[in-house]
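One chain follows as structure tokens, the form predicted alone.
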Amino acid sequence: MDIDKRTQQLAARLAYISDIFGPRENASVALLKHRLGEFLASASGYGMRELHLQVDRLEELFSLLEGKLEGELSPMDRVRIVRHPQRICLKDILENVYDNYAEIGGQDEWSIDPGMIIARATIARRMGKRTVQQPVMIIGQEKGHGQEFRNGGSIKPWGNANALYYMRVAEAENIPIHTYVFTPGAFPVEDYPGAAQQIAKNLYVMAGLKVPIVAVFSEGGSGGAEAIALADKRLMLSHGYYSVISPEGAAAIEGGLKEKASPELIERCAERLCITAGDNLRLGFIDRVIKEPALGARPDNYEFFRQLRREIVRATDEVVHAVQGLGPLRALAMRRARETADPLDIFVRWSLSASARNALVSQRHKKYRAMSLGALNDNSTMGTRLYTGLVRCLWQVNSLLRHDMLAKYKRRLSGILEQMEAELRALDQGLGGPFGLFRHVGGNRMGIPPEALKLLTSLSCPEEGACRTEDSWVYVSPKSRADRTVTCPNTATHGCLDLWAPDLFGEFAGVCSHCGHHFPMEFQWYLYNVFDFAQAYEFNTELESCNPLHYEGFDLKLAEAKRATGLGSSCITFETRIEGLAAVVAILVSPFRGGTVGAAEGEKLIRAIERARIKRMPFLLYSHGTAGIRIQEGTCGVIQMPRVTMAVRRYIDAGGLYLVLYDTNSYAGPVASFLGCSPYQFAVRSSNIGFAGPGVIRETTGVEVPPKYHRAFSALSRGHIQGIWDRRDLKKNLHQALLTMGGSNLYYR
């Protein structure tokens, strides 16, 4: 019976190895198949002693060749390891790493989203002869243990919303958060609260959580991974992968094929994307790699679970040490413990003081700010950098004096004067106005210019046709030169008449005069007609997109995009004035690689946000169109989601007004992070907004979405955006927004 069980185990090991290495030929795999088949064919002729001897030899051969095969794993082999049904899952970790746990927020198929597990757990630490149970909040995706209802670890929006709720609970209770990333990507549905919008909320809140966060990656698929992975320490299992897109998805995009991509192309894309633990450690996106057994960790690898427990505790201790100092003796002991002792032997309290919690958020910001800086071309000279640094210091001094010191006393004085005026007006009215104290004031409020008061207290459009006062646009689309008629796509339902192109793309600004349908317009139209780019000051032009992963053929594509558009990246940043109000503006330009975001675009956005924060200006981000994160930059691109979101969080916490305007098609990572986290989001009519386009949803889920699933009106109905604007009124609406939106600390008014 023992021989039968051991033989079955060898057969299972061989099946696992065959699954990992796929269809390609491998001499070691062929040898294992031959030896096991030979043993099974001749086993009936062996005696019991000989059977034991042969099985012992087979087990030794398997162990030897598994170690050899470990060194031959390709990136795609590691992807197959992560996806294999025998791979460890979150419930295995809960059972073997933590001392006790209880699921909360639902359980198994009765959970709000069965793919997301949330649990309160404890880890026992020794302090002398006493054992201390340290509480921790566990959040992660679950792919196994009832996988038929877990959706393969693809989390729906309400699952991420539930995770966010319990992150806030952990912050209120001052306990660490451990997140485990086991997802191929988020489920791309836009039902309330919306996949993109919810991931953006998660990133925004995690950027400011004041408790230690440790993330462990096994399978990290793009935005779905980022929803719970913005952490102070990021660990990765040695056979895991972390990528902007799956190798199959990258192959489909690169090949431009309607049919399934070839295995060879998928293998090449897996190598180009630099998705392995070693790649991500080299690029600086994770802090440490946790070594797994040969060919990946499985539920019976108990020594691996002990190692994972030590690494999790050590990482949490390190986060606490960084913001809350230790005594000299414990610090010395901890340094030695990293090499010799078990970290569980030295007790470290994980609850943080108030000052340490603030320092934690600051350190988290610095950590992400330093990522991916080597993944772009900075063509600025040393002199330019020194000059920029000096100017930045002067801005900071000016802001400190003008807004933080003098403005405080000015606000106090204004408050006193306003209170005195109110009392005098009440006195004047109570006495019947015999003194005529305010007879010549003219109704103006103190401190508010008459023209601003008129804008705030009058109707936006007093009469029909009065909304636009321009006789002509500064920039006219080249499409207006075509001597032809254009048919509106709503003709069948709205009865629109054909429009002459010079009128449609000239005077009408690309808007159907009958139904209001918005035809796409060039980004230059917005630059000059809405943002007064002719009078603006553009900055960060020296930052250009490059090919940090040396992705095959991408240098030529980038060069062509730069030649065709005259831009160095898909992002333009500048200072301008909108009806006299100064603002910092960033634009994502769709003609440059679909408006995709990489390291250069992320860095330009962060610098623009920091400029707005230091100079105390509102920040406007206009998405002329974005197809998401640039896949050819791999994790260098996807890391821009948390990086830029953290800059946005810091800017909003400082009192800034952040306003987002969508146009044409805005999808994927940017919408699920720094675009979607704005409290003020608007869309140009006829635009599309979502986490994934209809084609991607069809390929990943098999679901056909309705024709208008991503239209701006759908985004408005589920609360993603706060309004829909006509293109011809954009400048007026932006000016009105700057006058009315935000809190009382809008320093630019």
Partner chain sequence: MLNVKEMLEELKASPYEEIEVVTPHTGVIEFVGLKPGDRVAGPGGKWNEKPGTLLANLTREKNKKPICATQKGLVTDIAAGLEGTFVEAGVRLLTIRHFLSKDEVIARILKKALYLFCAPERAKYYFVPEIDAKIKAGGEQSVKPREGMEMFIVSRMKRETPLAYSGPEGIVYAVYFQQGDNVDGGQPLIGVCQESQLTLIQDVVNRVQGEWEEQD
Contents of the next structure:
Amino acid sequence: MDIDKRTQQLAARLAYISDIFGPRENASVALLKHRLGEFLASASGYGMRELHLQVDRLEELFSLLEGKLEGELSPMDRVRIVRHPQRICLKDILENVYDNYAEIGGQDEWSIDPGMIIARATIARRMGKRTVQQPVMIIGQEKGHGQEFRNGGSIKPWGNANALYYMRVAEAENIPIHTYVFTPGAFPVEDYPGAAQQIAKNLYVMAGLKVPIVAVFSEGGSGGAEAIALADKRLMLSHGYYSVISPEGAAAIEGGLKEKASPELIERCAERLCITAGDNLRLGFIDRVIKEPALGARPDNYEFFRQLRREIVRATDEVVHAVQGLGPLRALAMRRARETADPLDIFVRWSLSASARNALVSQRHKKYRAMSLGALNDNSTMGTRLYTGLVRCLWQVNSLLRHDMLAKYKRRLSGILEQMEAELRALDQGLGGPFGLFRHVGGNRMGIPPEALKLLTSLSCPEEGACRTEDSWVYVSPKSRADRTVTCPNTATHGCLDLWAPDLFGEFAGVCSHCGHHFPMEFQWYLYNVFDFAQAYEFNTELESCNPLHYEGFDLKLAEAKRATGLGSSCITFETRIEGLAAVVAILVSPFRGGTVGAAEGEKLIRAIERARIKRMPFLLYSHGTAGIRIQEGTCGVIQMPRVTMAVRRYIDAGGLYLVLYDTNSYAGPVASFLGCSPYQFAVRSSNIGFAGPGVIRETTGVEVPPKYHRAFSALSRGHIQGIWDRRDLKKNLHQALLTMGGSNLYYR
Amino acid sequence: MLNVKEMLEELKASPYEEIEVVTPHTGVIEFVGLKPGDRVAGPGGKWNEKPGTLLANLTREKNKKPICATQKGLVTDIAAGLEGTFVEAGVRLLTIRHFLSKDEVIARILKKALYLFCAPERAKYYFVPEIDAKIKAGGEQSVKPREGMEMFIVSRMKRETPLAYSGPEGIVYAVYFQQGDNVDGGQPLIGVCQESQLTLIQDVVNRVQGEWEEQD
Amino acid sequence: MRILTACVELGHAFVCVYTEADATSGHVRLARELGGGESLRRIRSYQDASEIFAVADACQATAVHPGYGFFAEDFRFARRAETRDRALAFIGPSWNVIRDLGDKINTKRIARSLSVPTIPGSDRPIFDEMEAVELAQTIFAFQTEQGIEEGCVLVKASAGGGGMGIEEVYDLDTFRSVYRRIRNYAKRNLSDEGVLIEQRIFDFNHLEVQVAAERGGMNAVHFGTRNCSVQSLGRQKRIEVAPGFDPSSLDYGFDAATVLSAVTNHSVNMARAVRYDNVGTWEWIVTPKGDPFLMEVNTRIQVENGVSGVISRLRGRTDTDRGVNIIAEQIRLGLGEPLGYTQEDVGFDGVGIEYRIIAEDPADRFTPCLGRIENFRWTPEPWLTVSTQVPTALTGEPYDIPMDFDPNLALAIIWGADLAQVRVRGEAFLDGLTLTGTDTSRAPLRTNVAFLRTRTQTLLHF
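Please give the other form, namely the form predicted in complex with its partner chain, since only the form predicted alone has been shown so far.
Below, the chain from earlier opens the complete complex, with every other chain and molecule after it.
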């Protein structure tokens, strides 16, 4: 090969290495730099042979040191690898891994969202002498080697919506889906359909999608990744990262949002968040790691693409195999192949039979249900666990008998009765004419007994007492004890007068009496005044948050939160009655670490949902405020998005009624998953709902958002939520909602 | 015909507006160390969501409220003697000397050029709901008043009566009143620009843009 | 104004608040005269309670008088005054009394539990259609019995207010559809299906009983009745006469003396029962057949208290020869002083009439007029008290009527030994009254004097 070209390549390799290692001092890098410089300086003096020899040596040294440097990669270096423009991207994979492909989600910049590539592709498999083309649906983010219009793989809501559409297409066609996660995170705009809302929809649909899904992670940034990554098999490239938040984001939160975080802090955060492939494999959030060449795969690593092809085919095979039996010989061969041969040699049909499709979904549920269980403290004793297990079984049998078997007959019977009644009424109406006339004559105003007059002027229902009891709240906010006034934030526009705190936080329930602005209230206010907590049965209190990643300094903060609120996690789950209707309620409590959701909260929610499903009760989730996923739990937190969404999906598929109520500020992960996927979401007035707060939007997109961008009313006009309620009428509205949406048995199917 | 040049000269001779900052209500006043000659900024940000420079704090019933500048300008005169005392409502705290901006100069000149529809009596004025909605959606200039068109609601002594527009046809170029505030009889409510005047108004805008130099 | 004078009479120092719009009006002028500049504080708005408390704190005040409107019936204001860290005595009833009697339906239930007759109709929200129809039927029957030709029932949403969700029904056939309409309206807009059914109040005799009670609510007396039947549109009172009925010179077609004693007894008994602890007014209507019904309780001092005061005498107190100053009594009671007398000590003498001179146009639905008063004079008489905030009356300088407040110009109280004398004196006063000025929109300024003149005839010749 031409010497010039080879030296150029070496220079490029050096540039790449120094990009990856950033400003850090590294002996190997310095050595390479020195030797290459030396060579270039003296190159003109060498003869042809000498040159070849020198370049050979240099190349050897590069390979050697690259191998050495590979071992020195810090998590942040991996992040830099993943973000490097030379990193392989989805187009490269389509070209090199699949045999044939056609983009169907638009082309380059002519796409509804150029950051999202959707393609139909085929993988050829041999079957004897015949070649079979196996079709797959490819969905993934495209970073495009730094192409501006790709938006760095940050997907806008409509891009995710498009992805969702083609997932459904794949389901209809019964072909597997391969998703490739190359995203730093979703683009946090709230334009229709809304970042959070769309991700929630994606998760909800994927939770029940009846075709095999295999996901490959290269850059998995939080919610944006989850939007396409709820898969049966999750593979990860060895140099990729999968995290709850970008290290910069974590550092910004850690260091206080105002000033820019230092590189050291970012580096430290990257380490603490456990974002590498190895960490995630260890924690169980991915199934396998695909080995990349030293310092990460680049578009010219053809061997890597071959390996990727093998791995993705094998993963798909395994998913199919798990739910659909193979012939005994192939099964045997497959087991062998795991260690040695190319999986492409053994043919597995990827389209599933009807029963296998159902099995696939329940497998997927099992898979996610078992995740992150080690990331929380379960303080319950063995005895109580056994006991609850037993009670659960009994309830299961009970509800099976009552609702599945008896109800079937009852429904049929009542159907017949209804029909008969309707017939009778028709009969009555037909004959009703003359009767009706008689009735009219009867309605004469003179025919009133004189003693009825007494009725007009004497006290009705004396047992109620003369004074109607004033609406007083069971729980009164401690804020109402201060003798001070409070200014309503709408004073400038609505001319509200100052409110006296004892009035405002006592009688007015924190609502401005002039403009209706809702001041935030304590979660206890809702517990006692809306959910009748005094009479409720709280369960799973023994599940408590812990620090699964041993995130530095977090133990202390967690202990402080537990002490301040007296809670073990930011989630309270209980059974209660709302105006006489039994329901399972879960609350996300804002004062506990901002209402963030981690492994313990996720588990509590799932258990509450399961309880509601087994006992056939409506499930109500009240978000008193949530700032998102708890970043200190890293992917243990993020994984709660698909986990809880799956539980919700299962509950709703079983016929459950799931209501969500937002208050104060609800943002990020929870809204983009289990909160946002409810068909019935309501908000308390003056609450904010969104994917990312205004500060984050400014930082990530450079767009300033208007001051009222996240208001509940915007969410309502976008169709995210279904209604806005006054705090003082919450109980009444909830009751009404349960009745209208739940039907007569509160369990709508 | 309007002599724009003359009016501009006139405004250039006294390009300031003195804004008196008064207490909105009673309370204990506390200045924040401003001195005469200090510069203050008005509300900023794309939606005017950032308040202007803090001028003083007013505390009433343990509720501390900031008083912020509404326009940019120079602080000229501070009633420093009030520091820490209880003041009544409507007491002058300081004066801001505000140099007129281009938009304000245009508005002042236009006020003389446009047909002004004035309030017939002292009352509170509102737009009728349809017009209000139109203005909120498409700006003032989306409204085209005609003779006899019902545009306002006059609220006087808690009684509301409709008020019809009378004057030449055109488009609403400026609104001079705050909905729900008291307007004295004879004060202009809206400025209407006739079709034929459009070029003249463009001329005013161009001239001011060219000739008026904004100062801080 | 009379509050300020009463303070001075009782020897209390005062601070009067005012707004910019009121800076030139009579009460500010008077306050300056009585207490100097120190006794005045300008505030943003009379409706901003914080302003009043802030001023009270700054002046080290110990009590607060809420005036006639705004806060006088606001139990939250009273509660705040009583329960704040630096408590103030609220010159008015205790806040829980204000709250209980502030709600008409609640008042009705309390009254009914004490067997006080109240306006026929429901005393709680009705949710059942059958029940509603039955009630309406009974009301129509009752009205027929009372000799009312065109009966009328009011249907209103119990959670509503401000004229929304209220309709009149004249016969039973339309009642059902109206009831359903109101119920659906209430369900949709107020998320409360409750509906009230009530008899509409016609032009019956409107009687008021002036009650005064001391703190603790053990001792309560009344200062007689007054007749407030002459009202303009919107139930605004224009002329009041005390006592309510004069059976000695007029025939009402029923036993008026018995009615008077019934309403006063009921009022005082009820005041004792609810532990009423300040001055207040029990408002009654009397049907043409002479049946009294309690309408509501006003838990504040009313403007028309003077006409009851002018006919009341306290035994052994020479200072009440020209009447009892009820405002002074209110302040005294509000500060916790005992009454110091019982009902037996309260005597009555003569007849009083009160005119409200208002800038309004009786010919045009009593539309208030705004404008400039240029001349405002009347002939002073020993039997006449005129209180006005228009400075023109004192100084002769022109005055612009402020637009945000009641266009009430003056209140004239005339006393006479009997009905005939009061009639003559009243007409003499109205004849001697000069009030000229221009309206900003319609010249000249109109007042209701002509209206008062004609209506006095009808009232006093009943």
